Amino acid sequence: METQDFITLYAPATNDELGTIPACSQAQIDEMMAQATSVWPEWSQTTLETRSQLLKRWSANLRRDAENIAHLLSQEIAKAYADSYKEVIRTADLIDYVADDALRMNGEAYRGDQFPGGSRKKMAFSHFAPLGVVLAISPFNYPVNLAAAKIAPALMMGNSVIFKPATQGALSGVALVAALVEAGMPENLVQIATGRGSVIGDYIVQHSAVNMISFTGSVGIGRRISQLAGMIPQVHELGGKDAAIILDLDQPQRLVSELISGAFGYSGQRCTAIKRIFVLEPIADQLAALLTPAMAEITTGMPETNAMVTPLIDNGSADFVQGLIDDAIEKGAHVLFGNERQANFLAPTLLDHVTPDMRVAWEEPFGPVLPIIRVQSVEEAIRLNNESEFGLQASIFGSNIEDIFAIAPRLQVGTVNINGRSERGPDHFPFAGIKNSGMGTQGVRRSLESMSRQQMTVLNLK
């Protein structure tokens, strides 16, 4: 497929040119969809073992090429090289797990006489059938892992895939698929649709050939996809405003380590980053005194130095985060550390005395800023957590496990972490958000199920 239009990509940290990707037209999307529609029926008739072996070869190629892919990934999204390498290896592990777990998925058998008035002469069997063409839309922040988390389950369940990577991150996505092609992927089974959202964004999600959409990205785009795509199955992983509720300071070193890494890992550009702290007023000064010197230990700089905080993905993102910080300061927040900026690099910033009238108490920054919100009671912390439009994850830190287990089910989130930071993994754990944080459940087994349907075969005996 030829294109006359290309998009040039630049490194966020240096502004060096990295390469180009095709800017697909709607006509080219039509061609991709036709090809994807034509190839999945034959693929669905292959054995699960055949599909599993393809995925195993894919993962082996990723491990072999991990250093090169990680170098590209690190440049493309300004992520520390060490973390980029871990992402590639984690992705290979994920693909292997998908390849194995699908082999363990069995259907069910039913007897007619299990229901009142039923007959023993009627039996039924269920099995997992493919959906058809899966549209996989991945974000910039984990361009390899979150792409493979969609593509691998789709392929194992007998589907074809149209892969729409985020523009910044698309080169890493291309490298991911190249390793799959080299593994022996049938032609046109996975196709990459890159381009400008203004041209193909709406068009691709409401295309009549699409049978399922798996999307990771912003709330606004997720809502639009839902509106345009109608009734086809969809799984969305959207934003978060994950809170850490601090009940006591009995394990200060562990607490500080989890809060710092949870808030500032990859510059806070994670949906599961800790984005606000609720701390009881009697221990708030102590917590601030513990966190402030730890902020100075956060490594900052360029991706190749393996810094925790690097330049953000673009200037617009930096502008947004800076706006949240400025708003908080104007309304009385105290800057304990940071609030320094150079272009799209923002120093890790710790704010204290943040109040509910400040934007940073509610809006997702996707950047290196952590607000401390002082509360008078656990009840206030629960209320403020649940008033958020988001409901992805939360963390509770404390020594009284009975108190923690009493609080956890009252938090309106998909996952509650006890004495640990909010995070996505391990990849086989169910992963879901409520409210504006998403729709549907991911995680290896859940993703396999969401990209298939149960088909019944009913046997009528004489």
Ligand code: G3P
Second form
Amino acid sequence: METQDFITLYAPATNDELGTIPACSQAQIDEMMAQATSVWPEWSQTTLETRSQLLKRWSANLRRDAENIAHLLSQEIAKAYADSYKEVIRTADLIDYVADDALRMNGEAYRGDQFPGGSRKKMAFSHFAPLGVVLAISPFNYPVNLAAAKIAPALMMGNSVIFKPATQGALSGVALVAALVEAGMPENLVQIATGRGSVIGDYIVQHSAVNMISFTGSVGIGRRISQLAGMIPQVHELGGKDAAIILDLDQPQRLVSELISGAFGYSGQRCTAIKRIFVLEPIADQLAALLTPAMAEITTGMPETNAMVTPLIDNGSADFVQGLIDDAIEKGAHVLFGNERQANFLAPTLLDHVTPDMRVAWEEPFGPVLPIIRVQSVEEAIRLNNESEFGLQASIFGSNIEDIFAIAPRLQVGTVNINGRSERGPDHFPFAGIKNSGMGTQGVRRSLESMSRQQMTVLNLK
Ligand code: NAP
Ligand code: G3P
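Go ahead and give the structure of the form predicted together with this ligand, now that the form predicted alone is out.
Okay, now the whole complex, with that chain kicking things off.
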């Protein structure tokens, strides 16, 4: 009889023990995969209304339990309680939107005689069919929202799901699925493969039962998965180095608010965080003078205080971020604010005179550090933006919309935000990264489409 191993999880902010999750073995994963394979054909025969009603019950349970789930999530990933609660409600809204939007997805119809020599007696129409077993792998920083953003569309399109949550965040993922089970989910339709990705990751992504992979996480893991998984559809949402290009200081208070929240929300642990500023030299001193006092207003502390900057997910992450700061300082960057650390808590840090020879100009911190890079021209800002290995989002702030629209199409990113911070939400917007920021597109409708295939039916009349 195999003994079950477990992983104990601790709160990043207090090191309090939070609970345990099973460390699934390959044999247990095989069993899950077999069950997922056997359950989806029957599920795929249910009506869209049946699926939609299950998701609506799921979201209702999440709204009912939002405070408890948010409290757990906040402890588990050191996210401000208020932001954790917003994540749960945002997830319920997402699930409801998925449940409704799938009902509006129509196929296509074709006539044979639309093509030269074709017959009027031959016609074709398509409908959305499931892929089978969807492997959903989610990151630590949105353990509920980015999990449901995969699970909900997979279910609506008739698939079963193997859900691999981030280990730090898995308790929240378990709570998310428990709400679905309580809503009446058919047995084994969604199963949770808990365990460290470094131990079970390669095994699950290469498993022959998997028909589609939806991954959100770091570039390194995403690239590994894309090379191992073989010939199945994949969607990857990966890292970012989103730049904010500052053309002028129009509406300074709004600009500062967008830059601060965009860079330091959830301690900068957002793929869409603003991770570097390009500012034209003539206004750079003024921008620095606007941002520096605003840095002092950033709330810092424990998650239950709803601070913007809380302890990072672990000490390793804090070490990495501090290394970027230290490298920049050694190479001549000016610290305008911050550069203080206690264990895995880093003070929000603003660096000026950051130059392209510094690591922080290019690497993704996933922490509370914002580098200001002074440029001599818009052309230089565009070039530096496009030289990044990443291409998730960018922001352009300015008062001249013609100038902005001349720049936007030249930025090699998935999304350009105009006079607003980079962000994924709202969740029905298509969301995609290019280059090392990802492959494929999320966002409700795109996720519904990527977790299904168009099956053609051709009718031949006598
Ligand atoms: P991560 O370390 O890549 O982990 C992401 C997920 O992959 C986790 O569930 C992890 O499990 C799992 N994993 C680890 N090794 C694996 C392997 N060999 N095979 C399969 N799965 C494996 O990323 P993270 O630290 O959770 O999140 C931070 C990163 O994700 C940042 O780079 C951020 O930019 C990116 N991100 C991107 C988006 C987006 O939408 N573009 C959104 C959020 C985050 P374990 O936890 O057990 O290791
Ligand atoms: O890193 C998670 C990514 O999905 C960010 O979401 O809405 O905070 O931009 P959002």
